[in-house]
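Let's start with one chain on its own, the form predicted alone, as structure tokens.
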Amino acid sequence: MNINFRQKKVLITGGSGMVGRNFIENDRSKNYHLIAPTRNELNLLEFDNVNSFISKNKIDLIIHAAGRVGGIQANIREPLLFLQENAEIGKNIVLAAKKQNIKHLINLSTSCVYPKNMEIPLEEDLILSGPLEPTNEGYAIAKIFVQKLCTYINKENIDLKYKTIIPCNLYGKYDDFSLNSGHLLPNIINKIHNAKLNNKDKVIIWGNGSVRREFMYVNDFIDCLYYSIENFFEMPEVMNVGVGKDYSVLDYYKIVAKSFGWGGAFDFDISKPIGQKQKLVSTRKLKKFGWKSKFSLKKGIDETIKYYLESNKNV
């Protein structure tokens, strides 16, 4: 049985973030009655506010995409904040949904929930089977907590269907390109662009460049998210979303450098933290669900660089 959510009320949290903004701007959004409150309109850190908002708006489906996110530097710098805010926001959304008898919810998690140094690709049942990567442990614990809330609610009430999507690393339009808080790929775009602008012939890479990461272009993920809404009941309770292929950090630097036409060299700072050695998620469930990514890495990076340049007023 599938419910047609078209023209029904869909609440998306994190509407000002990368996933939220791209979800709202997608052409398919016109088929739904999207509700995307700003932080001023809804304080997700206050349970009473969340509970009241959901009650007043008679929501049919919740997509929980809000949270504090950041790259390795931000996670190392503020683990308490990443743990506290993400756990609190997730708890408020999920428990308010349960209290208001919202029957359908999609919770967005992160591949950081997987234990470090596990067999690749990472299957969904590996969660909580080993120690987490220390550099993003706080963030991961919060996301596991929210996923478990959804799982326990499903077990206790068969009428409620709260599902969790675990995406690989995402990048694209509305990403955070800041070197202090952004993720790997937008950081690389920023660093290579500035090297080209300032005629630098070298760029520093943290580690030796061998660490491997999987990245999905955000438009691909948004397509998957709409597909999941349209096929909600066929979707597994917990499901990875990835492209099925990873690249080394050095590979990403080389691809971005080629896109910019920058011909410099790379130096390696092996004193810096590098995080998990490899983080490639299994797409076994995703393939069975009937969805696969459409954007090549080059196409996604080229589109992201185009957005970055257009939004950079100094160019």
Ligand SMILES: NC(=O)c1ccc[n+]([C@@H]2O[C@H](COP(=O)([O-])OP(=O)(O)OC[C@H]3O[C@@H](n4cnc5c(N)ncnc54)[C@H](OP(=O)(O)O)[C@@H]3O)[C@@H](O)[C@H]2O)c1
Given for the second form:
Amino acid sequence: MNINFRQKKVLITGGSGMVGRNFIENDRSKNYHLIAPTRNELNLLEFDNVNSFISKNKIDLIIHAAGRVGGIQANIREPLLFLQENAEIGKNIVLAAKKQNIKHLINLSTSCVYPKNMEIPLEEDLILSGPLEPTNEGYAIAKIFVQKLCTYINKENIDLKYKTIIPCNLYGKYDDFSLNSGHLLPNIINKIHNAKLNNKDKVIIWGNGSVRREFMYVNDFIDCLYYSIENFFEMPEVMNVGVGKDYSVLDYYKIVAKSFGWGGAFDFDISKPIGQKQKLVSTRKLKKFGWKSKFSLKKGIDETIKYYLESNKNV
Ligand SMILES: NC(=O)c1ccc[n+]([C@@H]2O[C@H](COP(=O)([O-])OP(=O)(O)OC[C@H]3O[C@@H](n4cnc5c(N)ncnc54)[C@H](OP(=O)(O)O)[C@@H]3O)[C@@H](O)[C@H]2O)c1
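Moving from the form predicted alone to the form predicted together with the ligand:
Shown next: the complete complex, the earlier chain at its head.
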């Protein structure tokens, strides 16, 4: 039977992260009874606490948006931590949900789960069809493990509906802009802003700039997440969420440079790791589900730069 989750109890993990904070801040959050414990209130690495928290709060739907998340440098530096923590917290939340007979769950995965060198766009059934990109292998294995926990649970328990969303790269308000742990686009914003502030006429790009990436503005993704809650029962068990178009790394540098009004040049350091060549996800299932991205890349980048400048004005 289809349920309307309005005014029902929705637990979101990772409420202090980029996705979590934007989800909570969105106007549509007032349609739900949101429960968003901080890490201090609920450390997801501890199964017994997760289990008793879920049992006490009589939750109707869980959105699992917590994780150890980082850019290529952080993933290369600490693959063990990315594998172990994402597997552990995913396992704890999904198995505690099952134990407490929570019927509805949305698990957030990542487009890093796709094998490298696959035909583009990446269809959901390509997962586990080939070797993973080594620079994010630990993170990807953990995310595939949690997706599989969800699908096996669905298979063995017809009352439980545990679904997985695979978002492309996200960016926007509350992103991690730091150079040694953040993702590509917030990193570029930080680098170009610094070049402008310090009157530098050159910025160095890792690799030759030809690698392609797909980015979605986080507000767009939050709109999709609310749409998925509102249409939970029609949502496919595993579904990509993307904008349907990717750009080269050099394109992103150029777009950000233009938004900042920085007119310098780019140099390329081809000794640095660059990750997967292309990760554009297929939006075939998403379109059929009835959702489409609304923000242009320019609008998303301009809004993100505005936020970045505002939050750094006293630094
Ligand atoms: N950002 C992207 O580009 C992107 C793209 C695709 C998929 N995703 C997926 O989307 C989800 C959300 O990503 P995000 O960008 O919002 O990440 P984020 O900003 O790094 O936030 C991660 C959240 O998880 C929480 N967390 C981590 N370990 C925890 C633990 N042991 N106990 C309790 N909370 C814990 C963090 O809490 P603290 O603040 O206390 O650390 C934080 O609230 C993740 O599953 C990620 O894999 C993100």
